[in-house]
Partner chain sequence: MLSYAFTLALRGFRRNRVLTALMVLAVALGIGVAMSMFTVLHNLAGNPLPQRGDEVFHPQVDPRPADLPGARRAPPDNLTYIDALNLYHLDQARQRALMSANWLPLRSTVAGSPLRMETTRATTRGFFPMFDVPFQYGAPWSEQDDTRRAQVVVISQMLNDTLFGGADSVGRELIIATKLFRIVGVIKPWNPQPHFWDLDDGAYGAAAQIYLPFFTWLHLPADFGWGPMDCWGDNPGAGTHNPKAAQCTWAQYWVQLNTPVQVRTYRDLLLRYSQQQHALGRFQRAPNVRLDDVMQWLNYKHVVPVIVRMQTWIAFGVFVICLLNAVGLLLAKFLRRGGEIGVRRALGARKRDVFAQCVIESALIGLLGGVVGLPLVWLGLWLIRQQPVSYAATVQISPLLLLYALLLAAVATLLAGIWPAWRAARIAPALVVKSL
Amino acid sequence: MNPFASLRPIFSALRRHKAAVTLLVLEIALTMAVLGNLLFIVHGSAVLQRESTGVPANDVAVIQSMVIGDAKHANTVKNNLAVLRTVPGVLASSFGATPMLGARWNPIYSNASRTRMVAHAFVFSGAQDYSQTLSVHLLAGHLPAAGEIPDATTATPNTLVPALITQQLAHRLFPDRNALGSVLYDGNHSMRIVGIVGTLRGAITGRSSDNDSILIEQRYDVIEGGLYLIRSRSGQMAHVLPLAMKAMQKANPGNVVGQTSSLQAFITHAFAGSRAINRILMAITAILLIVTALGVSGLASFWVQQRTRHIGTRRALGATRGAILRHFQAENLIIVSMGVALGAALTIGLNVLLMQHFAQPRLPLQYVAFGALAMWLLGQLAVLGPALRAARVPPTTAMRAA
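Could you produce the structure of the sequence above as one chain, in the form predicted on its own?
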């Protein structure tokens, strides 16, 4: 018995309904292309939101001071840090930038005349105890010591400041030798590398350059206003941060506090727009899947209604309910498979367009495979209702129609 003999009536039926089949194939292909790429975008965004900056974001908080002190209440870095160090629960405090807030993307040079640019990097600039407050993970060398930290108010671009460099950037700039002791330059600093640290991301964009960072420490004793950082014990920041703000306010009643939150809260807020976009994309994906399922189900229902007499005849000639059910499932599988074949090409083509115009990464092939499986499963589920109705058509239908 020819195993493909049962497929001939299906292909004959499909040839008689070319227009409807073509439209459904296109709908399935477009849905698959959109599904694969939107899921890839949403998953990539979700992964970015979980990316670590290298700083314990729940235990580090930012307090922005926005006022100039007076003769009685000097709102200087020196005075404010002295206050913050007395707050119960504060393990370390400093003044400077944080990941995603204030780190500058600077050109880095290998010579003092700043003519040989070797990289771009995020430069984290902060006061004494800055590296300890951010709790960077030291891999080699040492953290900046008090005796080697210059005064920022008197330093020149040629004044050596102690610097920590991420391991990733160190490997790239000094592939054949130890980076410790080397000097790098940006527009304002001469940075002598005293330590190598693990992860310290200036931004979270998914690019490897996010972790190209240099941290420097200087004294900013007489500077007024700016970003203050505190670090608490794990899980205690919600209790410690109000105490720190109250202490600063008590020391300087005229102090005005701007942004104040844990670093994690700031990062969460920064990704609020991405999360909203993800929800919109998922809603669009769900709507597309529902519309496609309705299209498959609607066309199958129409064909069942049109073929009621034919189905009754087959039942009268001995076809079982299972055979009728398998007929419509096989018909749907053929249509969806044609859509999947076209959809695979469209999925990759759409990803190429996104790579060219929106810097989207290359789509892994598993998203194409997932889209294909989703379309096959959706098609079988959508056709199940009409196929079951067809299977319930009694043999007497053929005689009544005659």
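And the form predicted in complex with its partner chain, for comparison with the form predicted on its own?
No partner chains or extra molecules come along with it, only the chain itself.
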């Protein structure tokens, strides 16, 4: 039997319901457009949340210490780092900024008079042992050595400070030569590049500039409070952090210990809002799919009811139940396919609108394909009930109605 012969009754049936079919096609196309774009937004945000900072976030923690009144003598960086080093499980400790906490987005100059600005970058400023505590991934050169880091209290904006630069920023600023040994300037530091590191993100926004970073190390002996950092053996931070916090409290009785958490916990917390928005968007997506399925299903059952007599006649003339079932399934496939064709264009159109008005990135074409698959599946699921009901119409209906 010619497989296309069985399509003939479908097309003639569809032609009789032009209006309803048009509506259904439009609804499916719009649903597909919204679905594709929503999934793109949700997926983009989920990927962002997993982006690496370049620091082993599970094994690095911050302890924020604040000085109250007269307790400032005990609370020096030197003393506190000595205290933190005695805590069992602490591999390294320092004082300074971390990804998403305290790295400053500074203008960077190529000359000491600070007139030629060449970039903006995150400047991670920290105390002795800073780069070891953050455990940045060194690609070339060396980490700042104890002998070459200047004393922060006597340093001027012209004192040379050893610095690490991310490979990405180094490539951009020194495309045709080795960055090692060059000096860059921000408002307060002269930064001599001694090493090149892999990733070090100052923020996680999805922009590539997140990874434009410079890390500098100076020696601090006295400073009043701030962010202390510790790195633990892999996977041990949950045990080590409370011990380290207690040790800090004991060493500085007048102080308040503020935020204390592993970097990973901090990042997870910082993205709580994004995850919530993703949940809201997923809920909207689910409702959208339910409504569209209701519509497809509702119209299909209307058609089944309307054509009960025809179905009965076809059954009486020898059509099997399977043939009736397939008729409605094929009809649905054709309608949804028309919707998908229009929906592909609408998906891209909606993405262009979102790019213009809400600064969304361009949608990759996989989302169009995924949206199409979802619509076909949704259509088939929604039509299954009415189609099964149609298949159960007994051949005798034809005679009864006549």
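Numbering follows the first chain given and starts at 1. Keep in mind the model is a prediction, meaning the values are calculated, not measured. Only the largest set of C-alpha atoms that superpose within 1.5 Å between the two forms is called the rigid core.
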Once the core is aligned, does Arg315 move its Cα by at least 2 Å between these two forms?
yes
Cα of Ile335 displaced 2 Å or more between these two forms, core superposed?
yes
What is the Cα shift of Ala19 between these two forms once the core is superposed, in angstrom?
3.7
